[in-house]
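Have a look below at one chain only, the form predicted on its own, in structure tokens format.
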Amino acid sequence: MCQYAVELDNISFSYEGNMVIDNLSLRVRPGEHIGIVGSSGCGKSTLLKILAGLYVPDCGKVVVAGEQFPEKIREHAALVMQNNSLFPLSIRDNITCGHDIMEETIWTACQNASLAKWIESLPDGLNTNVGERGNQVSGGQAQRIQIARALCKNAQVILLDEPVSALDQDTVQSVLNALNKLLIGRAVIHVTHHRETLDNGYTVYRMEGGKLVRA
């Protein structure tokens, strides 16, 4: 095993001209969890969509999981963001994402993620087809599958981006107990504009002019 989950050397990411993240490092021991806070705008998704590797910074070192090419740092991070980030196919295909996955780890996943008995409710069931952008499923549903997804990928490193922040009250909690089976024993980055999501087994940055400083 790596002795980081995640190793983040100067690493720096302009946009537009704009200097987004600046000379910004950062070490995650697996099993480890990072919680970033701060203004909307100030980068934090950025960061995320860097180790999940979907930006390539202008500069410094990206390691995941051992791994540093963006191809294959994406086989070791899943990402679990706040807007409904499901294609327009069925549940089966958004979970697995094209790969072969058997049966049971599937089941095992949706069971995991409180998905099991509302499929099990569908004629479809697996099958069925979520709509364009996922709009034939709630906010909640669409994270659980992402969760779900996730979950089959068994990724070592798990980004969170305000995963519970576009949901209702009564949907909360539901996602949550899902999320932390999904957390156990995985290095964690989670990014929020309210710590106060964040439990006590949370090391705290907030992210100031593009570098993370202790909350």
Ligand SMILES: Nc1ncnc2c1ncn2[C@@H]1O[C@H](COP(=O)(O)OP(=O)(O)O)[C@@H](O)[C@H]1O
Contents of the next structure:
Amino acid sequence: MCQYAVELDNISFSYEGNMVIDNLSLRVRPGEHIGIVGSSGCGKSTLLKILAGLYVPDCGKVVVAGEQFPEKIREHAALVMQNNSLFPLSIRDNITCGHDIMEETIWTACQNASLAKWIESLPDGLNTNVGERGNQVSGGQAQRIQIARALCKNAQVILLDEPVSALDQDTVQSVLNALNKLLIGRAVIHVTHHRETLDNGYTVYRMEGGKLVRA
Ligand SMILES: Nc1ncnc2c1ncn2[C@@H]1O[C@H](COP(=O)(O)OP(=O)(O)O)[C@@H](O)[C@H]1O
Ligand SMILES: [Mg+2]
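Starting from the form predicted on its own, produce the coordinates for the form predicted in complex with the ligand.
Below is the entire complex, every chain and molecule, led by the chain shown above.
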């Protein structure tokens, strides 16, 4: 196993000349949990997209699970975003993302994400379409579908972008419970407005001025 699950060395990133990440470095060990807080627009989601292999920084080094190429990084990092981030496809396709995954693995993930009972009650089961941006399922179900996707992927690095911020209070705890099953033993970077959702196991940073400072 690599010494670090995540290594960012002096990365910078700009959107058309607007610098959002400025010479930022971060190291995360396997199994370590990092929380990131910070005001809206400070660059938290941009940082997660770089860690997910979706964006490439202008300069600096990104190593995730020992990989440096974005297409390889994408295999080892799973991103759970805010609400409304599902594809307009079936629950199954949203979980497998088109990969050939055994039925048993899918159902185990659904059980761990507390989705199995609900899916079994649907006439079309796993083949039920979630609608445009997941509008046929509730916010909590949409988040649990993303959690099941990350469980199936068995990614070493879990990236959470305000995963409960769009949920009503009754749903937050059930999604956090499902998340806890996903996070055990993995490197986690959890962006949140709700610091109280981070337990004592987290090392918390604040993002400001394009950098991370211990909060
Ligand atoms: N695709 C984009 N094109 C241009 N500017 C963007 C884009 N995405 C985000 N930004 C800008 O970059 C800054 C950081 O955005 P973001 O990473 O989403 O912040 P946060 O997640 O902390 O709210 C903001 O000023 C935002 O307006
Ligand atoms: Mg954001």
